[in-house]
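Next up: a single chain in structure tokens, the form predicted in complex with the DNA.
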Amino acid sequence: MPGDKLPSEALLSKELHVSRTVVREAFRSLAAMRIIELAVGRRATVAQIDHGAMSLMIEHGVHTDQINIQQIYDVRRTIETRIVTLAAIRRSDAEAAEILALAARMQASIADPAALLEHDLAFHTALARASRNPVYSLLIGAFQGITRQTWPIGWKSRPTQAARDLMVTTHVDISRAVAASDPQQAMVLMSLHFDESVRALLTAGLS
């Protein structure tokens, strides 16, 4: 279980009849996929799930063209309308809260782009806590790294005032239906804001 201890390296290059070297480098290997945690003079320890690896690993697809944005939020379509739909039945009381707060904070930081991005990040991720599935946010967390390097592109390409105010007004009244326990909107309306993302997107020539 997360937070149990493994055996010590030495220990283990005894038993496995392998030299240190060999258990540290294994040992690496399971940290970087965040299966184990490292620490100094801490035995290893089992790892809570997380989504930096994940992150690094789509970066890395992306990087090297292997995916690119459009598929990208494809995926993120597909997914976050999911999350939504089930966001609006299952989020507690104290989520629909937290999502009602962080679009409101959306809003008011409109003319702040850098901030805007991470509440931004922060509303999707509260989305795919409220679905209750770890999957939907370890997903949702992959995408991150990657969303933060794209985003300036598509909110660049919303050059009118009139276009940003539709990217903040949907994203309040999506927390207004999920907070209304409303599945039905609430998907329609996170499609609509994928549609015009990609659209975005689109038009700023991104392949």
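So that was the form predicted in complex with the DNA. Now I'd like the form predicted on its own, please.
A single chain, with no partners or molecules, comes next.
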């Protein structure tokens, strides 16, 4: 379980018949992958799972041209239509209120792209939590690094206020469908959102 203590370096060294240096290096590698947590003067503990290692792998794939942005958005579209479907079915009243509030914050910050981006990321994260599947939360978190890089490009490629309004109002409509427990409408709107996002990125020259 997260927080559980691991055996000491000395004990593992003795039980595994390896030097403490080998154990220490193994601990450092596991900590780099965020599988365990290390602190000076304390025994290593099991880490809470997070998206760090997956995020690095995705960003590495993009930066070395092994994965392209269109492929990422294709996967995100598949994942997020399922997420929003489950969120509409499983969300609590508190989660519905949070999702509605984040969409409203997006609408209120339409003139401030940096703030809008942060509310957008929080919106998709909240949907993933409401799906009640922690794997989806990990995946959404893992995509955030690339999203931070591509989102401003997509925003700038929407040249008219009407196009920018459409992006934000689609999020508002998604939030209302989730609050209304309407999975079909939520899925349709999320599909529309990703189709428009891919179109904007292609317009900007990203493939």
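Heads up, when I say rigid core I mean the largest set of C-alphas that superpose within 1.5 Å between the two forms. Numbering follows the first chain given and starts at 1. Here the structure is a predicted model, which is why all the values come from computation and not from measurement.
Superposition of the core reveals a Cα shift of less than 2 Å for Q184 between these two forms. A displacement of less than 2 angstroms separates the C-alpha positions of D195 between these two forms, with the rigid core held in common.
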